[in-house]
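Take a look at this single chain, the form predicted on its own, given in structure tokens.
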Amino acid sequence: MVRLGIMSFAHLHAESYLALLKSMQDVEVVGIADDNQQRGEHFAAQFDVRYFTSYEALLDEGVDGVLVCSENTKHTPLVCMAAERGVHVLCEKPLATTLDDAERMVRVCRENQSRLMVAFPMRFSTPALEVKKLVDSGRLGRIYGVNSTNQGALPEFHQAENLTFLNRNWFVDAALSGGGAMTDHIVHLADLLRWYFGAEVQEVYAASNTILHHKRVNVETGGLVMLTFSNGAFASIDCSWSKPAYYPTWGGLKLELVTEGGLTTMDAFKQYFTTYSHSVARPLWNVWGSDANQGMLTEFVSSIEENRAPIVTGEDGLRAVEIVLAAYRSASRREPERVGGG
């Protein structure tokens, strides 16, 4: 029996993982620790798990592994926390803000022998691991290309509004999240990008604005990025809050895979069906596929179960956090700039 808690619940994901953690026969949730009291408290009562007024004192029930859920500014001294701890942790997306906190939190881990994940669900995704496939048996032949996007919406759109310490206003708040839409969204289709080719980004050139909700907020929300892989290819990501306030979910995550065979595309949240009511004001995207979530949090588990490391590593995002953080740079003096780790 693998013992897991979750440390903060800033981040709305702590909410399905927790649903789905207590769904695993082989996992026993200890607990959940939040600093925001009130959302800690709520929280436990409704998954029925007990809440923790430290993080230290949940780490001291002698948990196997954390989800680390907080504000992305906060990652940093939770994840080596729990790490100087000797307990393995699952952190969310991006791993850091900046190089240094990225750098810091992987060489913690190492040095305690913690084994560190990054929340890339998309790595677990039916549709996309099939497309791994694909490139893998190269069939495709030679991949010139790939256009991209992982459009969502407004954060702001998915506040709780009768229960304030619910807001995850954060993400709009750059001292707390790093930044808007490219901090949120380059990092899921830069790690899968990196994942297929077997490939590092060597050089990014980046455009960003605040066109969209510009009245509401202070980050971009609009964002194109493209990248140039060591192996040639090259990728365009967009990564905007575009999404309008009713649409039925978040957003979604697409390619086109532009190769030698043909055109290759890839929805990963394509597979729902559509529900109409005249009770509801908008229609309801009912899923039926794959739950990438589950194979993230699965892979997790089983990489402390075997003593081993996860397919998704801390290395893996701290690539992930190099590029964002170029693609910042990049927008910023509207020049092309190289990668730290291509």
Second form
Amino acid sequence: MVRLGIMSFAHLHAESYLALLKSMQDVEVVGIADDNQQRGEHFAAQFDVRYFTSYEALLDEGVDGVLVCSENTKHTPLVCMAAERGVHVLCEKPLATTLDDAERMVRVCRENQSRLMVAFPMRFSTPALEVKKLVDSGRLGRIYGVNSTNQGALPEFHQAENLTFLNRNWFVDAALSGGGAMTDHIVHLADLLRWYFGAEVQEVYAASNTILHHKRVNVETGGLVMLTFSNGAFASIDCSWSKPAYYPTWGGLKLELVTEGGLTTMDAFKQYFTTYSHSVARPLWNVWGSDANQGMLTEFVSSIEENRAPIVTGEDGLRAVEIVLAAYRSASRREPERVGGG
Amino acid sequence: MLRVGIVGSGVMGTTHAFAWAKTPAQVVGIYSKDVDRAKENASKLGARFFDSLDPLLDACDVIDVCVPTHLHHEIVVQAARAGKHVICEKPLARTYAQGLEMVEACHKAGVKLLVAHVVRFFPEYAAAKNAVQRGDVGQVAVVRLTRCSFQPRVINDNWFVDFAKSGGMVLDLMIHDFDYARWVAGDVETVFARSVRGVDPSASEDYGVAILRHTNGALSNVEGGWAYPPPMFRTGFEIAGDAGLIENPPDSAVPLGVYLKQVGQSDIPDVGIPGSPLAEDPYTTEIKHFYSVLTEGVEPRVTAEDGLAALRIALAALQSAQTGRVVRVQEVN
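Switching from the form predicted on its own: structure of the form predicted in complex with the partner chain?
Now the full complex is given, and it begins with the chain already shown.
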């Protein structure tokens, strides 16, 4: 039995993770801790788990692993706190908003034999896995380029108006999130493509703007990014928060891979049916595809059980952070940027 | 009676010639190096075949130039000097200097120069432009445009595949969407592009993506390719603004599905042309519009300056893909 806890419910993924963990037979949910007591107690009651008023108290209870779901800029102290007690960590993405933080978490985890995994669920998306198999099969031939999107609605819409105590508006507050759409939506595709190609990003060009939702938020809401990989392939990523609040779903992740062998398209959330109902003012897409989060959590638990590194590591998270930071430098200088300051 | 002279009898020359037949204008003559095809088109349209440009210019009021890109300049300048209005296929020219000269020559001669950016006449593109213009999406923030097909076949001296003549995929195909991006989101300041041939001119196919920064802050992602399996041709657009979103992804507007057990010898054209079943094909819509411009004083939907601006963005994209640098459109010359 693997004993797990969740540190912070600032990120809305925490509740979907908790629901999945509770359904896993080899997992014992020790409890959750949150520095926002009202929020912590709310979810503890909702999911019938123990609430700890401090993160230390949760760790003192004895856990094998924790999920860190705090605001982006607050990952480091929680990850390090867990690591220093030898607890394995699954950290929400992006791992960090500065290089220092990302490197520190990777280092502290390594020094304490705590394994750090970063929440890149797309690696466990069943349509995304099919593309990985195709790339590995060699049937696609030389990779020319990728046109991809990870667009979403303004994260402010994540919060229901009657639940303001959840404090989930931080996604649009750079002090807590590190930035806007580029922070939020570059890393999934950047990580997926690094994995597909077994190659690193050498250069990033990014252009961003603040036209969408400019009356509501100050962070960038539109962004186009071009990555150039060490295998010669290039990839464009649209990370914009360009889906309106009344879109049939939160957003999506799609990519088109153009190669010597032809065209491969992947829409990670295409397995849906549409509902038109009197009860809602807009059509809704009901996704019935396999839940990538389940695959990700299973891998985290298995890596603890089998005492091995998870297939997504802290280093993968660090590489993604480097790419995002290069994108910000590029957007500000309006020139392509080498990754990792190289 | 507006008298039209067609130069060229390839895919576009033929398409334009038969589109003119649906207007009150008269196609009086066709001049082309492909004598057989030109004579065939001429006889079907009751027009004459010409084996040189000057006599055709003498016989017509407007010349419709549908020859390989690198030849546009010479013919258009000659037509302008002869005082003839000009329709010119896109891209306007092979180089910016040529394009500028053509625009100036037509201006000086007081003749119209209409550039055949036909995408502006495709109903879905025209309707989306109207929607943007009437404010359906508010201020435009992020535009996504896609146009991918297969490598034009190397037969019959296909000039498309000759970079020196056509400027390749970026200049010939992506220019459609550079023009459209500018139409819906305004002038373009910088271009950053990556393409297969930008770094490897000997590559057998091409695929590229360009990121445009518009002067007003909008961004465009333009994808183009000659790398799909034939006869595949996909186009798509998405326009996100601060008050709404327009989506028209590739494959979304395919009204017909035909899945036959009996697979015949597939008829793959030398060059891909996008299409959808319509009462009037967009080329005819375009030519009818040009007819109205020339005879009724209607404002042209696409001007010579538009053609020149699109050319400049495409050349900036080519330059960026080759150098790996961000290129300022105003510095392309």
